[in-house]
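There is one chain below, alone, in structure tokens, taken in the form predicted alone.
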Amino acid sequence: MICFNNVGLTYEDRNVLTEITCELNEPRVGIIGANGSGKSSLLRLINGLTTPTTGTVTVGGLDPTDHGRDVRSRVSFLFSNPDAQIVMPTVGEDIEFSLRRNKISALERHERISQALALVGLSDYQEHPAHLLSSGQKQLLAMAAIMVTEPDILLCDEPTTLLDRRNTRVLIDIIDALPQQIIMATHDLDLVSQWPRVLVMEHGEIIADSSGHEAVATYKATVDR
């Protein structure tokens, strides 16, 4: 359960986020808005990429400020820019740093990364230069190189901003596959209009919560006045 108990964000004299509660159950929850919304810090907040001004936030009962580490074993972050994730040579170099603190045999480790290069379609890239990637690949790696970690619940900002209409479809086909508790912050609106659960946000306030087709409603509705 991840909860949030009137949390506040500010940077400088701005206000970022205010008076946030709210508590995120659902399989999928989406995050819409503005530019500077919000979205971006509401979900850097969930595994202690910022901090809270005030307020709290708790993923498992677990304040990830005090216990970083423990929420990050379980909470990982999937970018907009996969350039920021990418930092090894090459495909399956980059896959098995993710697995740099974990205490499994070679062999187990071997098989996590082939099931992670499969799962993205990558399997025949382990060798390639990671750098010479397609932007739409490296996408994909960056998604590898988080769900060989195992994590529980999986955080993505705006992660097809750089991709085209097949890439895409690619990424959203293997994140709608998922077992695990997706939170997606996009401008994509046809990405989340049939998800459960959906945020709408305006100048650090959540102004609507509710089920997709009903939260972009709104949201067209307030870009439209």
Ligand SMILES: Nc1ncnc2c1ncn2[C@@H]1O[C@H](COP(=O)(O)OP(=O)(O)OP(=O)(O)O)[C@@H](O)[C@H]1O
Given for the second form:
Amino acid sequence: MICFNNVGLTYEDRNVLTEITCELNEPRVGIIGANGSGKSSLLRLINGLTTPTTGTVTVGGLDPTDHGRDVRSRVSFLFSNPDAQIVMPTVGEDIEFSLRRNKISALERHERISQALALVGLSDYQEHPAHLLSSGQKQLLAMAAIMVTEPDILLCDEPTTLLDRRNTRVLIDIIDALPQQIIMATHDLDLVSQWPRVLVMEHGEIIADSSGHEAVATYKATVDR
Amino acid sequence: MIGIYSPGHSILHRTPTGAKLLLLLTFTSALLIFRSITTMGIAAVVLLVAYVLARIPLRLAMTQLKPLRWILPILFAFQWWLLGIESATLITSTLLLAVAAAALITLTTPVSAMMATLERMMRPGQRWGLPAERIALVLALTIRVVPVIADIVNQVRDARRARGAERSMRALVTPVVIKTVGHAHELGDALIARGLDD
Ligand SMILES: Nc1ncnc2c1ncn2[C@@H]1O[C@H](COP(=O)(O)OP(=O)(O)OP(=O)(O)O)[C@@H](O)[C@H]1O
Ligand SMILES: [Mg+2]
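Structure of the form predicted together with the named molecule, given the form predicted alone:
Once more the chain from above appears, this time first in line as the rest of the complex follows.
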């Protein structure tokens, strides 16, 4: 369970987030809003990449700033740019990197790497150099490298922005089928319009918090007015 | 590109990583200690045989040496001018052979195996605060970042051409630096998110 309690975030003198109070319990929560409205900042607070200036954030009762390790072992983050998320030279090694702290047998390690690759359809690419994958395949690899750790919560920051239609579909289908709680910031309004809960951000505030359908309408209205 | 593993089952692929690193060290030391044209000849033959044994295609082997294509002639010319043709030949061939040998090791050893071995070798130093795991990781990251930076440079070069500023050095360096720093930030975030900090 993710709780924001009167959270504010300031860079120098600029208010990036103001008075954010909410609880996110639904299995799917979307975040939409204009560029610079604070979507990424909100997500980054949840796994402790950013520390709030005022107020508190808790995840399962833990403060991500003080318990970064525990929170991040349960909360994963999928960014937009796959190139920045892949840290090892080959596909298999990058997934293995996620498991480096798990004390498991070589056999189980191998097993879990295979499963993760199968989940995203990259089974034939285990020995493949990561830099030779297409952008879409790289993002799928980033996804596999995250899912192999079996997190409880997945934060996604515009995960399909750099993908073509087909790869967007593939990634979204995978995400849809996941049992994890997913919090996703996106500009893809069609995608979240069916979701049970979507937040609309504007100038660092949540201006609407409703069903996807209503939230999308609210957001469109702010653009047109 | 240096550091790309070429999967296979040759004798070199099956040799333990530690042994390969030791061989590399011996090979390079021998080049430096027995500095003579004969040594270079012998070393070249040994290395060629090793490439054949590892079943590395000639083209892949050549691409390993591509980064040297500018520096070697310049080095050679310089040494020739300063020390004469014999020294120049020795120095450039030492460099060429050492790089080719190192490339052969990376071609036949997965980075993860290299990291594990380096970590093990550095472990005795951990008592005195040597961060073995970090060093191994930095190595792997460096290898991973090479193609990303190459990509950035290519993009910027295209953008520069599109705007008709082919010759402007500033139009190349400034955006490359900015993009590289941006990439470093994103990479840092991703590493933290993947639990590196913990
Ligand atoms: N590290 C930082 N230092 C200073 N300002 C920052 C920093 N990170 C974000 N900001 C500012 O905070 C504001 C909100 O940024 P954020 O990235 O959260 O927006 P966003 O809704 O994700 O936008 P986009 O749709 O473009 O991704 C922006 O004005 C941005 O310039
Ligand atoms: Mg953003």
